[in-house]
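The chain that follows stands alone, in the form predicted on its own, written as structure tokens.
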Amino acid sequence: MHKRTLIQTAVAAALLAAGGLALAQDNTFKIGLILPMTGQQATTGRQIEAAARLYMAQNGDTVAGKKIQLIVKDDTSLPDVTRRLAQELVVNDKVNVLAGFGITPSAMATAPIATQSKTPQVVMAAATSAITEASPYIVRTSFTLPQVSVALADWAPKNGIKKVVTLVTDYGPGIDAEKFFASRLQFNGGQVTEALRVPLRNPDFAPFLQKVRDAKPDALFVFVPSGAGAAVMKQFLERGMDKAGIKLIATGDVTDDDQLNDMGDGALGVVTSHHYSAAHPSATNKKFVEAFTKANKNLRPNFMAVGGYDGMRVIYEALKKTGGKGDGDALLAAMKGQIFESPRGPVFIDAQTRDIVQNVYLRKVEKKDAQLYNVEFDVIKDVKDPGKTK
């Protein structure tokens, strides 16, 4: 009798423990953050992870009764690795949201998994226009290259720049930047005299820049992914292209806040168009920059950081709105149409395209407090992705 009671007690305890474990798992909300933490795009991963952790530190790790768990994976910017990690996170870890995605091929590789498993995929970095069309479960909090390229093509002809050579990295966002810049410049009476494309992996800009120097355009328009801007700037100056009267104009990836101070005074005066600068003068941004630099040993946040920070906000707010329901469709519906004040300025998630609508700024590299910054001098408000307004 005593033995039977002991067995019954043990079984009850095991069931209770199993139930408790299930309940604990049920009360956890998992975010699988897939980022390039090593390799060529490592700065992207470092910035986004730091921003995600800052958001959690500021807003707590419990939302609508759910404990938030951030699972960070390094895909080294290889799409096959991204796909495998996404599959493992969905099947084994049972994540509620997939997030991150440093480059376009990685975001695209994950899209079918997001669709099949009905898992929201929050793209915090990758910037090719077509990404949100790859899955109805993709929401973007970064930007698109058409969004930022068009503004520069409007500015250039008004400022004496008519003949331009374009130099872009040869993959999705670079091709977007080249196409939308060229068509708008032409519309405004300018001309792209040559379109150059450099490989994504281990690029050598030297032969391309020599071609540009020989062509003697009014300006060189550049897009390269975050982290590669310093190399372009260095080689541009080494070839004396600025002294030859060739202006450098670019998307903000080139004068990346993360690397700008290392570029030296040769970067002064470079005009770029982008959606975020650490020097953006709003109170919200000043607080964000101060908190980010303090939490990360004086590392300055860049546009990748703001994509990660806002991505976490979109996830948190969706979870609140659903009352803690981790269901993919409910979360997705709650992400659509969100409007908020970001460190970059006012933004909203377009309910139809699931893409971000935001201000785009024209900026010039200037020195402030003995440091280099992208200082905004003009703004185009509420810019939708031109790639989706055909």
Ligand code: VNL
Contents of the next structure:
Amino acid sequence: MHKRTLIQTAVAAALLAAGGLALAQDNTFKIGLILPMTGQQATTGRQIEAAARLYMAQNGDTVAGKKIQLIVKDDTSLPDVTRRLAQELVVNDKVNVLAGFGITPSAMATAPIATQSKTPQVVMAAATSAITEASPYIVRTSFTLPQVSVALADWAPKNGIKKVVTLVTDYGPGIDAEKFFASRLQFNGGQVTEALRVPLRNPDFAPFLQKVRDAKPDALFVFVPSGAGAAVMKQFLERGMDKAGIKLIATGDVTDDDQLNDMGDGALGVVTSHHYSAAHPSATNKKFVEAFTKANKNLRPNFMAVGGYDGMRVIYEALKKTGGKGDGDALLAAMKGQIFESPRGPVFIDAQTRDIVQNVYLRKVEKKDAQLYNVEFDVIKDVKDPGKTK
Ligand code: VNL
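Based on the form predicted on its own presented above, generate the structure block for the form predicted in complex with the named molecule.
Every component of the complex follows; first up is the chain already shown.
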């Protein structure tokens, strides 16, 4: 206990000194972007890096007299690596902002460093509700699982779905999705008859799906993180779950735009709720999708890309507002309360919670121009994260 305190004090002192130096620095403004560029969550890193670079290409790399430098680091989605990289970025590179964070454990591992060094931490991907409460320096531009799961639990019972089995990845966002979906479904007169959890690392969905088939619910509700959706869809169809009369409903992480078009026609008709679809019919989104696709060899942007793009916007505008003179606290203050039109629709960074308030859409997989898309058919406007404890 005593030893731990000493180490923490030493780290805090080093971080404070580093923060002081950063202020005295030259004319660069450094953004340390920590992402999973390799390993199981690599698509998330690829999408966010591409979006951040697109934002810079479109908006220039000089803001308020400062030259923006983007330093990308690969944490391979291991939280111990994220923590070490964040510390190096703050102490050695003297970054002004930490950003990225593909999965919840990585965002959580960085929170104490953000707090101690007073560095804003812009979470562009991770989506467990509690993340923003882990440090007063965290601002989020992605979403939360409670935010999107509740909408589906309102839709389901109105559409003949009363008995549901849930299947989620066994960590923060999955547990949030399971909990908020179940309690809202129950409130609406439905029922979760069984709650199944699969491991985050190397999941095998087959044995779980067999259990679901035997239980024969009206629907299976699924959350898995971005990148794992195609495997779930494949095994769901291979086991003939749909033919057995079990509907698949999910958060939009499953019908991920990064993978959806390769899932095949078996995905047609799957209903999900989420905050972003590449098919969102706004002028802002059409421009975004066109520019992103063009800059990235036809890669379709997914919700991760939008979290990264909007995160850059929040950083750029904070830098503008502080005239390039602000420290971490000033930047943070300038991030709070930002309101803007995102490719996903209108968004707002709640100054109290530092979390994003946004529309949640109900969508159905449909074919448009011979491609599969999540086509929005209903919207719940300005949804706050229902998971906040205060
Ligand atoms: C998380 C949530 C990660 C949703 C995801 O994909 C996702 C997380 C990598 O909080 O870890 O789709």
